[in-house]
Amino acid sequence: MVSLLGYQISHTYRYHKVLKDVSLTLNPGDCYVLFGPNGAGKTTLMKILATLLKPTSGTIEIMGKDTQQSREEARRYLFFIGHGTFLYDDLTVTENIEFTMGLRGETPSFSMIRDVLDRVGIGPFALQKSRYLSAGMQRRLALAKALLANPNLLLLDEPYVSLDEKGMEMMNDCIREFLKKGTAVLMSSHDRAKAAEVASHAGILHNKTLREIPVKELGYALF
């Protein structure tokens, strides 16, 4: 089954058109990297695909579920890591994970939580309140949630932001793990070198439209 099907997605903010007839398809195990200049609409497209924003026109299916007709069902198949932390400052790292997973109807054990925290490098901070985490650690915590959620579709908006070199390598290792399990990954990025390490498909969002390019072109100027 196709993981993600987006067909002729368009979006307008008042009188300003941001996206025009954008279409893309992701199969299980695909990693599609989305590039484009600032303001090109990458985050808008991500939010639409994550069902956080309704498109002005177009259709989206996630695991065969139409996101406008069956939004809650479609959401069960995806996980979105965006620019915001979506953390509760007064909850510990572990409690934040338990809260997120509870919303998905899941109750991971403490050992499961500790395992994913160790894998992303923040195991020693399991009982620390999230307000004391650096931006990079918050990004690692978001990834730990995704590992536990084990979605069919993972949406990553600028996943390398706030991470050091070791953190970016860890991010790519986790992306490869998702791909091996059949998760489809759609990510936006400005880091062509890092993205090229995991990409199977690539496209440029520019002048409201999406143009697919060969992954081998990522070493050249894109726009």
Contents of the next structure:
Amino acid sequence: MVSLLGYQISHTYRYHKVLKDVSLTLNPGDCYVLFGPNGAGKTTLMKILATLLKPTSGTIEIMGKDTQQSREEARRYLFFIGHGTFLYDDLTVTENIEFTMGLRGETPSFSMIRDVLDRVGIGPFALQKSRYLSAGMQRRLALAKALLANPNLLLLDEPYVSLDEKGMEMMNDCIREFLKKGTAVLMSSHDRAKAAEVASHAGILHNKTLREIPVKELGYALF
Amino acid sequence: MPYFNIIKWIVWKDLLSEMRSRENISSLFFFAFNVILIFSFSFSMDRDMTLALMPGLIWVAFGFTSVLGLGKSFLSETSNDCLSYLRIAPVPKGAIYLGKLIGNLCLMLMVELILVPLFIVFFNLDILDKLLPLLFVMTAATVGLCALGTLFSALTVQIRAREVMFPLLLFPLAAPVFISAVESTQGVLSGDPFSFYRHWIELLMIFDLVLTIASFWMFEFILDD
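Target state, the form predicted in complex with the partner chain; input state, the form predicted on its own:
Entire complex below, previous chain first.
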């Protein structure tokens, strides 16, 4: 089954058209990297695919579920890491994970949480309030939640932002792990070199439209 | 996923965050304490006058406190874009509403329970034998206020003039709740037989039911669209 099917997605903010007939398909194990200059509409497209924003026109299916007609069902299959970290400042790292997973109907044990936190390098901070984490550590925590959620479709909006070199390596390792398990990953990024390490497909969002490019072209000037 | 679990997680998160930060409860308490203090120094009343004015004073204090408390209910969801997570969480949005409603209700009742002894002390009230019916009226009215306040908090959280819009929306629609609450409180404090003010209590409970059901139904559209 196709993990993500976006067909002729268009979006207009009041009178400003941002996306025009954008179509893309992701199969299980695909990693599609979205590039584009600032303001090209990458985040808008991500939000539309994450069901946070309704497109002006077009249809989206996640694991065969239409996001307009079966929104809640479609949402079960996806996990979105956006610019916001979705963290509650007064809850600890562990509690934040418990809450996120609790809303997904899962209750991971403390050892499972501890393992995944160690995996992303923030194990020693498990009992610390999330307000005391740095931006990079908050990103790692968001990734830990995604690892536990084990979604069919993972949407990452600029995942390398705030991460140090080791963090970026760890992010790519985790993406590879997701791909191996059959998760489809769609990410937007400005870091072409890092994204090229995991990308199976790439596209440029420019002048409101999406143009697919070969991954090997990522080393050249794109727009 | 059972509704109950989602409600439980939302209530757990809200109360735990509040207990840790004490941001809301402390500001609510000090605001209400000031209102009581000002009232107590403004009026020098005999016993009859006190009993006549007390229901109004109690609900003015609770009403303004609820605006302050309920208005912030969804504000905590805006930091780190948590509101977006609630929107895309694969759960029925009505369960999120009920969770937030119960969290708000706990918080408001906690503040009210602290304020009742202050009213007794500052106004020298002799109402110990009427505490149970008074608490019942307070709870019933607070359910109605929280039902509306939770909905309007979600509605206004992302607009710039939310501090203006929230009371503008809440007070007119909560007027029936306030009127029923004041009349019921009057009946309780005056020591009238229950049958004298029973219809106000019934009205209050009908409002609770209608407001909760209507808000529960509308919440999905507000959060998702």
